[in-house]
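Presented as structure tokens, the chain that follows is alone, the form predicted on its own.
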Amino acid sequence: MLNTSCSVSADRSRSTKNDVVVVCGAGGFIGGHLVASLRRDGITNIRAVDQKPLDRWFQRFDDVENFQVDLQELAACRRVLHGGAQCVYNLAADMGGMGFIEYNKALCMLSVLINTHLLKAARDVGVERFFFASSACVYAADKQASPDVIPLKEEDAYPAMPEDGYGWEKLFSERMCRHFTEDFDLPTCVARYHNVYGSHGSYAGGREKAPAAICRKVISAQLEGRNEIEIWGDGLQTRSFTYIDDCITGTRMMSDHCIPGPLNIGSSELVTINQLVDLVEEIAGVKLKRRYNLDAPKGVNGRNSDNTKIRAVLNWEPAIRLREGMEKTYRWIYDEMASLVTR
């Protein structure tokens, strides 16, 4: 059962503009958008943390404290939480799309060090709210065997059979958050993200996810004058895709209201990969021949988000339609790729 109680007092259950807010993984896709959202709302004491060199961050802001450190190290976690950190968002992980997850299981699992050491540091300095970004990859594989998937409820993570590597790390870290709350009274929030997409993220190089990868393939075919693209799998696998703005709204609502979770943050608009390609082709104004690579990683056959609990707890759920989000994503990736061609 979802526990919606909060162990902190009412005056500590919401963010204030004077809070010291630490965003871990701030150089990444979701982390960059989260920092941008906090800044827009007037939060001034922001510490943005990532392992990547600053010039490789997707979004970087000079009016926040930017740290380049390896959060797998406990000393680094203590450093970025020093001086009264009140709210921590842990979005840091070594991860990517299905291709990266499939071939880098050990690297994905090493991210457990990040959450473990951040939790220890947060406990020691008295952090008031700790948010952990989990994933729909924690859900049991036998509940995702058919494209005609029944939407996944939070309790469907058990009995445990998550995605090998990445999914196991996320599920273990969820439990770590739960037990730090139980044993040390550290208020933790856990959200399970479902296929988040949007601008200012990876669209090439192996870490991109399906929406960005398909946009890139269609745009490449356009720019290079080709009439064919490759699709991983048979295109019949189903997914729901969550636009970044909805992801950030749900993330901040969970943290601000101290909702422990785990709670799905995902769209319930289910499509096949073929339908996603149809949509991108329509946006681009092209029709391409599809070559299906049946040997490529394709993930589970079906995955969708059941939003019953998030509606009950927050009176909200992701609502941005796939067409709207993909138009914005496609335009951003097109501009990025076109600028590279003209250089």
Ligand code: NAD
Contents of the next structure:
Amino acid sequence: MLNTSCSVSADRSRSTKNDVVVVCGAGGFIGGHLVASLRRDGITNIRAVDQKPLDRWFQRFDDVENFQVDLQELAACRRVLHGGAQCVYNLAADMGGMGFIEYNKALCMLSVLINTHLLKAARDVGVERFFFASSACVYAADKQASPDVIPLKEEDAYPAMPEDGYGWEKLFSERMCRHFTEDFDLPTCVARYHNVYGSHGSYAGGREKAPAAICRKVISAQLEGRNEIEIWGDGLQTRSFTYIDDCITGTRMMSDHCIPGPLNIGSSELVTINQLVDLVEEIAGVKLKRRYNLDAPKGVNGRNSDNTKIRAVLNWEPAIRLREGMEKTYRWIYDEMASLVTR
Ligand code: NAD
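Given the form predicted on its own, corresponding form predicted in complex with nicotinamide-adenine-dinucleotide:
Let's see the whole complex now, leading with the same chain.
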């Protein structure tokens, strides 16, 4: 079922600096970093697309074409691909951390409209490479029941029993990419991201993920002179966390070489949530009392990325250590929060 057996070499890259590249979800965390990376590499025709008002984008660049549209509408998808585009990155989705996806299943599933309409519009203008950001939430629940997890291989998504709502939508949309390739010759690339973290993303408000949430809680405790933080679950659940720079490198390699996937883009450095808190406390230079909220959503008991396939296909895998990525993430969140206090 997976067509990822070929490995890549630099001369097989299909992208050129003059390609029209459309980044959907560009006002979000990963999309913002992707636009920054494309600009750094001299890509000149970038269209950045998001439904949020421009002043709420995490990163915005005035030398690219910025569009504020709702990609759930087919007409909006046609508008941003108007005149043709070589490359589309679809990172637009209504999503957030465990709390958000647990309590907003219908909203998460409505992202299927973005994926369906973008695929149709991309097919109609003859896009050469369509990248879709899927998620480790597509993996079957019974393979993630223990904290002592066996890393997830791409084939572990079937027989299907993904995360309710968000995971089902991602798995369905992966499947749609596959059939658009088979039936309409639209080249699609599907990556399964595992817990991406870094600067310029949500750290408060309900859509943030565990690394940013833990940084925020530790920083709030420091700034407000408290010595206790709340942890969701018992802290024993295990995860791997992927630093944003690795996520962008893998994303661009997959798209440039038009690797169909699905491929895991995930770190394989497994930690418990308690170990993640230990790390943030070390970075912050504090030791706090932990109050475990066993009623809060905590997701599966264990999840890690098996990187056998990405190593074989791209001769690369995410390698940035959690400590290095978390130091940078913590500093960014600290500066953001401290600047709000002093304003
Ligand atoms: P994000 O929420 O920061 O960015 C998503 C962006 O999509 C937001 O800016 C949002 O406004 C935009 N969007 C939502 N609905 C839209 C619509 N109808 N039209 C136009 N724009 C719309 O999330 P992110 O962390 O940057 O994630 C990017 C992609 O990667 C998503 O598809 C997400 O499901 C996937 N993913 C992320 C992670 C992670 O850890 N961050 C893990 C797995 C998968």
